[in-house]
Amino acid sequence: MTESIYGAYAETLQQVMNRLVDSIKAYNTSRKEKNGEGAYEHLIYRIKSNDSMMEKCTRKGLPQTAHSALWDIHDAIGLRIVCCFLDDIYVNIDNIKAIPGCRVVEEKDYIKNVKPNGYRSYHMIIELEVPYEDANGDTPGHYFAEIQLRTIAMDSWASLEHQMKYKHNIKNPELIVRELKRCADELASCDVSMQTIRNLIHTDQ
């Protein structure tokens, strides 16, 4: 059995992810109790697999060590928050930024700044200060997490686009790319309309 690239920090990495996930889930629960609606539809999370992390270290010209995996690379912990409505994405972002010990390292808003192929999502890299030793041997330690936030429509589109990117021998790829772009624009318009309808419903209450 191959030893984990995370070494002695594998269990700590799981604890850090659990703390982050628990914080986000707790916020979702409090929103449901207060407003009757959760902050998101579903939450997906994972620790990057050993093979994937080793491959990424190699691709980036880094040694296959815990320090590389936990300090030089920032997506050992990965979360995806899928929301019903556009506004919920930014509500969740504000909550994440308010988590004690959280510092935003990088943000990319592909919702307001759409990629040429139609991809829409909000990406964050955060750094978390936690009461555990990190890969530098420091306590409190610092660990990183990558978070993607999308609507259900964006997530469905991204799944199709991912299949297109990694599936071989696809017939008529140019046609599919054009159709994906058209669908992305239509779904974005639908997201805006759904948000508008929701706002109108809440205004009338």
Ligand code: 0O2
Given for the second form:
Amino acid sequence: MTESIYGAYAETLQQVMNRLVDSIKAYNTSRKEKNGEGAYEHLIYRIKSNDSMMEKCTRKGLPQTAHSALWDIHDAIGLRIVCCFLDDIYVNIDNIKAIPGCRVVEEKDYIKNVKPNGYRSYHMIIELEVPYEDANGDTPGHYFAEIQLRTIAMDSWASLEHQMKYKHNIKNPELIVRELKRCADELASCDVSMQTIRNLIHTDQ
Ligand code: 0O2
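Starting from the form predicted alone above, please write out the structure of the form predicted in complex with this ligand.
Once more the chain from above appears, this time first in line as the rest of the complex follows.
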């Protein structure tokens, strides 16, 4: 069996991810109890696979070490929070920023700054201080995580576009790119309408 690129930190990495996930889930539960509606529709998470992390180290010109994987690369831990409504994305962002020991390192707002292909999502890189040793040998340690936040509509578009990216020998790639962009924009317009409907329902109550 090939040894994990995360080496002696593999188990800790899992613990750090679990702490983060538990905190986000607890917030969702408390909102549900208070408002009857959770903060998100679903949450998925993963530790980047060994092969994928090794490939990324090489692509970035880094040695394939635990230090590269946990210190120089920031998405060994990856979470995706899929929300029903646009406003919920920002509710979750505020909650994440308030997690004790969490510092935001980078934010990419592909909702305001839509990628040319139509991709929409809010990406955050956070640094977490935890009571475990990190890849520099320090305790408390620091670990990074990438969190992607999207609506259900953005998520369904990204999943289908991701699948189709790997299809080669497409006869008319320009048309496909144009149509994908059109679908992304139509879905974005639906997100705005659904948010408006929700606001109307809430003001009526
Ligand atoms: P996976 O398996 O999803 O983790 P880098 O992280 O340095 O390689 P960059 O450009 O700094 O790349 O990161 P960025 O823009 O924050 O995007 C990284 C992740 O966002 C991707 O991860 C995708 O999950 C998602 N993403 C970004 N752009 C697109 C897009 O056009 N279409 C879709 N479907 N997803 C996108 P990876 O690298 O795919 O790996």
